[in-house]
Amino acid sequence: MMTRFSFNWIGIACVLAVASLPAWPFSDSYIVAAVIRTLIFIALGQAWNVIAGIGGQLSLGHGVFFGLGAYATAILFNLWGVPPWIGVWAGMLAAALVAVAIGGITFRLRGVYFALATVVISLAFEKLARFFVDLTGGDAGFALQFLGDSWWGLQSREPTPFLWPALALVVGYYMLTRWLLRSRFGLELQAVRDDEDAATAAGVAVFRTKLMGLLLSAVMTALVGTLHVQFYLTIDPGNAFGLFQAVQIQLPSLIGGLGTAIGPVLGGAVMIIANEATNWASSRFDVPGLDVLAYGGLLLFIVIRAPEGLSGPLSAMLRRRPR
């Protein structure tokens, strides 16, 4: 039977193994890069389940903050020469901006106009970055100059160093999630999120809670968008702010477990997966389509298996105890 101490080191073991992947004798760059890959989706997904999951407050159009973080690192390096690791911070407050913005109008209403304030503000985002071409490389994308292996630049032609930050982020953001869930502000979005009134009536400040916990995840969301333009070294407005983009930071969470530390790593894993061994059916059978049917079929039955996500019965597991 696991337990949750045994529990905690298969964590530790998947952790190690993902770190020292490039070492194993089968790995490749094409592995490294699908792994790299899913530790990005993971931590997409983590960012955007402190204030759905969490928070209970529901960003349609999340995918926005996404794009700030990419956009504003990439043209701060291509025409100024800002190196990331500082043009991230830019980044991050332009997230934060953007989020204040969106809170201060809605988060003080009821009902869905948060959900569609965050829709219509990546959208207008979307389309201010196709119009302009000459700052956003418009529907052509925005693409880095490459300065071939660079730790200045956050460059490299392998994959490989990217491995390790991406693996630091999932790390530290499902810490920062097991936080989120004991700490005082972490309790306060979950009673904003289970009852508004009840919450009030205990003391909680409801709009600065849910404020707070909107700036937290924008900037987390930011801080990966900036991570995931240097290692794909290109940018578009769909990938950026479209909601297909948004819909795919949505889904390791749903997937794996909403309002959990572990839900968007298992979401995130298992989509990856499943999108890999699709595609790859769909290119060895010659089917076009295929792949998307196969995924969007294997999606629909683990929602139906597991309403409440994969960590529902990992969860029922660990609160058994042996005889």
The other form holds:
Amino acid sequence: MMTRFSFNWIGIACVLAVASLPAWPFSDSYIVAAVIRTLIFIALGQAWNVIAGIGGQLSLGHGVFFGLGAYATAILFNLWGVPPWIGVWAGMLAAALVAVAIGGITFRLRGVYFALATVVISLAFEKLARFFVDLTGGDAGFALQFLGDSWWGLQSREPTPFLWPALALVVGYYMLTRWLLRSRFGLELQAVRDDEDAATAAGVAVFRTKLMGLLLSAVMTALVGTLHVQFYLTIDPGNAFGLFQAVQIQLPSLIGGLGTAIGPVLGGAVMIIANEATNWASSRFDVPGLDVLAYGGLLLFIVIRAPEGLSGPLSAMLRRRPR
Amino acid sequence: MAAFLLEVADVSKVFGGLVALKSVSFAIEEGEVVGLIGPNGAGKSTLFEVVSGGMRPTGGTIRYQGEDITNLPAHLRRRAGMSRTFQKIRLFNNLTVEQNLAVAAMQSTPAGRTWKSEVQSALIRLRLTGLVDRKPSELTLADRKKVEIGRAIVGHCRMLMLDESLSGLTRDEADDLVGEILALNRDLGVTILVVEHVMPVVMAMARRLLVLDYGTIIANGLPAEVARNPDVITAYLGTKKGAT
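Mind sharing the form predicted together with its partner chain? What's above is the form predicted on its own.
After this comes the whole thing, all chains and molecules, with the earlier chain placed first.
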């Protein structure tokens, strides 16, 4: 019976299910918050996927753009009372400037320079965030001034109001990625990913293409950073700029399918569900450590069995069934 | 002077202490099919890269359509109609055949035409229409070569530079591809420069040969004349200079 549904219908059903989540009988604020966390996680993966998956430029320090979005919004709000719906633009602008600086310097070179530069910039920003205590709160990070339920500050006591913007972001990024994969710009990015010399021979401006791809990805990431800080109300240097964060950003695409539109969505969802399930099992059966072991094992299993990500085998499976 | 499509004047290229090209000069007229031959290490690939924009020459100038393009980036040369293939085929392996061509067509389709129609006519010309949705890894070597040539000629192409395109093909496949290449010249007026190190192949295609040896042009003329040229025979057999 599954066979009559196309991917699109499954997708629409999932979106509707998530959008109506607060109305569901078993739903509570823990579940809603978990879904929002998942959506933020997915959106970060989608943003990274643009430059790394579609454009083939391995950013190992994408936390920079995330952190800039989060910190710019938070600093402007706490120190000068600038509301986040203005601060978000400052975050995206800061991310864009850093992207142009990194890309401008490293994208004329080939090889590992870009990847290395992203790591170095990440570490530099983490140090800066720890050093300028007055501005950033230093090591401990800082918390947004809490206004309670506020449109001005885009804050809420309950997680629920964040569900829809987060969902809209994921759906929007999904549509954007799908468009990218067919558009001229997206084809140029993919051509550059597959072979820079061949792309040049096809008339593609390789440097400009990589730079624009990074710019788009950085701005997308910064936007999620703002959403993140509004939702969690707190940010610290490690969480913003740290390499662990940068690795987390890469996982949804790697698990779900690099360079595909559905990949980061699928990967992010599977990872959080697996994480929650193993957490639950570990506390249910009172075996501490089981969650990390099972979660790690599962990721390893996926990577070994489906090195191209889950999206490939899944779509093949759906296609193989008779219509 | 302006009658030449490509003019290479006094071009040299030095890698560290190694002189790869030494004051190379030649010109190609619009519509010609020219072969560039020479023994291994003669500097063919270097000359090919310098002309197509992959490398900057150490000295000298390159003019295309009467304009100095010595410092023009490679992707802008392609948009100006100067295309190339690679010695080892380079395709966009995660894109379909159609998308491989579309990327190039989008960059150089002349005003008044659409890139889609350009892609379509190139696919028809090279008899690739049945393979549009395939990925390069699903194609035979001969078809991959055709896709690469398709990517080179789609959109605006006035001059096609082929780097040992026939290597690795069976006799029949090579004959087929030579036919396609000559048809491009005949039907579309595309000027062709072929680099080969196998003499018989290039003798059959080119109406004029340039012979490169130790970074200099040692012969330039009709294939039959060049084949009789004592310097060329020496360069290939290596008797007098005692090479290798």
